[in-house]
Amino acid sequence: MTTPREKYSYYVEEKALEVTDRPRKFLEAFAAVLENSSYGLALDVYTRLSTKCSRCAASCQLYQSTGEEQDIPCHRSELLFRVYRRYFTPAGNLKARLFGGFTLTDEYLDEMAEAYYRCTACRRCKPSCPMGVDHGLVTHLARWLLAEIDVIPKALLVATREQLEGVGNTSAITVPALVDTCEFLEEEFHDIYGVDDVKYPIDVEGAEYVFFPAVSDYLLEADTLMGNAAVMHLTGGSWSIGTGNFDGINYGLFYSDRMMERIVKNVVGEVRRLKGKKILVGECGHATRSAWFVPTFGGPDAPEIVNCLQYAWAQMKAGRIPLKKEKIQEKVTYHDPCNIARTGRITEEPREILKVICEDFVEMTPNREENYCCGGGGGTVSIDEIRAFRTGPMGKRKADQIRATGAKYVVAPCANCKKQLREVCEDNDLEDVEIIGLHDLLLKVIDFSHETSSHGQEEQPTQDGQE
């Protein structure tokens, strides 16, 4: 019976590759990889389909503004399909015996690097595969290998290594910092809405819900991070913030699962070390997602997942969040963030909120399951030296989606989303739209006057949102 290292080893046999220092450790990755994964399974079976039909192509938002052939996604998977079957099947390393042909070389890794960076993995184009291949999924392992040969933009490789190694978050924000934040944005609920009682609570143990938000929120996005205080003090919501670690970003999601599993694994330790029992993620996409995979990484008492947005929706039906009678009166729109959304896992529950909250409320077109990224999905929106590409080639098909709807206020509950949409609306003349979070939305028409009696009996969502 042949073991996974013999089936994974064809490569190292000296007179049968001729490769420089680079090529070869990317193939030793790759070795390991399949050795220690189910990559494997999945790269056997889509290597053996015809993936070049281009039927992906209609659905790439890269691939419909620029008209180029190496943004179909079949043909940027094809690059890595190829390595496999030369250095990791039987007849691939068989025919190269015999008749020589493709070698791995630097050049075409550098080529693997361009293609597998302008994918922003969004996975749009997965439904539309008549084999099911997933090429968000092949993007994702291509980067992981090319990590290994350290290949990675220095904005991810630099965020997670302050998170992993540094201060313990991508922002770099010191505990005193985020207690002096928490306390100022105390202050300005006193200030603006006259309300006194209204906290983030620190390091409190046996909360129910240990709460993760993008850290940059702390930085960037107060609105946000004031609605979410709103709502856990009018629904009486058990909640702490932990300073050992209060960051929801996980950029391992976007290039490594070693360092996804090192980060998610560091969250499931605070929940722990807190004594808490449920994880609450903030306004963050990839933040949820990464968190979906606690169950793994986790282990089988491993801390059940809530989505704020989930909790939100949970406790307004049961009318637990008082409401003024007004309700917004311009014109809005929602993104669905490609990492909460394209499995249709959250999609309802925002939109029952603004249908509530807002006299106007219209979709973008597409929208669900097959609205299109924002442009900077993937961690490329960190890399601000490719901004032009991310707000023009790759953010067209979103500028001109917003601009269809003619809405004033596009709400995109995703710290990633925020700054790539605030970008693309910038660098294509949508002056008057406002790039907001549901959370800043549903602070505005919030009656503080009316809390509600049954504040501290909480209704507990479950991990899908219901109740």
Contents of the next structure:
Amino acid sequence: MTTPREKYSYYVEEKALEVTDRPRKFLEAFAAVLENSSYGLALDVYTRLSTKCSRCAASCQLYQSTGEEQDIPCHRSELLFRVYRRYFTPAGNLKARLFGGFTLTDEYLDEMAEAYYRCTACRRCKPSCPMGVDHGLVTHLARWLLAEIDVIPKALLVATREQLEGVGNTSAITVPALVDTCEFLEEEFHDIYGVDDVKYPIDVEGAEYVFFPAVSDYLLEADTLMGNAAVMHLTGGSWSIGTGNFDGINYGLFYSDRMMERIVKNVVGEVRRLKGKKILVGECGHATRSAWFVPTFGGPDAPEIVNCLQYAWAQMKAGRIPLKKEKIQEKVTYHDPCNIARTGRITEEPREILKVICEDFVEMTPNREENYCCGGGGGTVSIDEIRAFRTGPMGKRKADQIRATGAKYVVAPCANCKKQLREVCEDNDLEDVEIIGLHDLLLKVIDFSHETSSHGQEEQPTQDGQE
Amino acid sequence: MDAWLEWARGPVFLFSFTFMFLGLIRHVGLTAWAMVRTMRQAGDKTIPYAQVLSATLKWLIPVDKVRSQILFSLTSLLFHIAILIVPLFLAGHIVLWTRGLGLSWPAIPNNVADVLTIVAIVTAVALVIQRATAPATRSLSRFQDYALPLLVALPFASGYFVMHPSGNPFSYEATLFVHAMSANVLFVLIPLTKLSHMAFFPSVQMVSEIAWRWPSDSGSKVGLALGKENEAI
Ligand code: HEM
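So the form predicted on its own is up there; where is the form predicted together with the partner chain?
Everything in the complex follows now, all chains and molecules, and the chain you saw is the first one.
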């Protein structure tokens, strides 16, 4: 299971240590990417303009706690810019011919391998750059290029292999196990809430929504999935889980567009197989952001993407989710997952829901587009061997933020954020804080006794109402 | 000296100014073309225009941005205001344009120009000092990051002495020569260095947005190009 050698702060597979001629291969991959994807334009502009003003440093939670040069976003991006200038611009080529200077070496690649996994690609520094440089994009690209010389954190690689070549999902959950879990959850509805007709529809053709949570929820976040099912049930939503593919996780986003494309296409393929109309993404930040790349990879008639938070708020606003009189009494705060909040795409829906169901909702500061990353973004949360880094220098800001709210519940609608925040709280003396999904909290205040009487079938959207 | 001066103000100016002008036009043209080409190949053709525009405007009129790093932001803002207004709206410069091309536009009063010139020099030096004293910028900075603001200050300093010969320890002609030549050097450097941001600035936010709009088969094509299409993960 474990790899013997630890070359970087994260484990890589043995084969990564055997690659020879790495600088040449890295440059070949760089050339192929420039030729076939669209990073060239940004690199051309960034390498000309990068002004070294260090505004990004102030916005980076890692730099804020380490104060080290290597953790300035602009410094990190410059590592890749230097390679681009030297090997892919006429001026850089000429300069190298005339004066020598920078050459890509093995050691330099190692430096990059370290640097680009000390960044969670949270993109908090994006608005701080006067020249518009998106350091998250640079990290994204650099990690892909490193992946082409096999420098990939083992945790991400193994999960992706399982998803694309193994059982079919990152948690290696077989179809019988999935069905079992769903039946178990249905029984839980009976045992806990006394309702019998909440179902997890499996392989239903023609459903409006095909459901893709972070597959790990089936193992770890029963309450989130029960919240999801309760909402779908009460609102008469037409949905289904597909046995061909039920995993929203896409680690390709974190290390390789090649993998990302394949995983997105598999998701689209499953929706088409089931003749579904839309993709319903569970509580997972990066699954949502990856799904937003469906139009990129899925062709012109690609299915629409709906995040479960958007769905739940639209239904709640329409009065279709019956709630108990008694709200959540404890103090509640909300953590914005970078992947859904950074560009402002999903920030208000969860807040609106929380304001309805909580007596005492408080904001963290800063929040929304300016939130701090949980510290485990960009796939780093899966890398257990760097936990001390994630919850230490990287997670410190978040711990401070949570502490300042004094909240009992920190709502984080993202599987990655949840795991990371639990570890942050454990390692930073925040034992009393409970990290929880939004649907988990919602489940606590849903009034199931109501559903058969006043909220009858007639109010609810018909099964295929949209078309 | 007169001959040198004529040379700097005549052919050299003509060359360097044209070089800057064409260089910047080329940047704008090539960037626009690359943007169009990228979007044509992109799988996802939607762009959040309002968001891109607001990000661009927030830097053009950086009231919102001044909150963070207030000293540096104000220095940079004052610096830009001064260096953009003075060369364009100085009466003495407009006269030259009128003589050469028959163009004319309103000028700012000379005493306003004096104040802005001093602002330009002080802020340029202040930018360099801030850069050298803050640990983060110091570690990032290259030679050009220090040299360029000072080079920008040079035509302003010499220009000030041209306007106020009485306090000038050097000869009038020599000062004017330095003024013209430093401006010429700057014109040539503008399209070649990060100073070209004046041409790129309107497009940078859009470029960052478009950078995420990949062709729908970009991943598999890269796999093919690298001969990895059938490689096990
Ligand atoms: C035409 C419109 C222009 C715009 C919109 C513009 C915008 C900017 C912006 C946003 C910055 C980043 C600094 C900050 O963080 O506030 C900057 C830096 C800078 N600009 Fe401009 N600029 C313009 C023209 C010029 C010109 C004409 C020059 C000089 C010839 C110039 C010289 C500089 C220098 C030297 C810096 C770097 C300052 C430092 O960090 O040391 N700019 N500019």
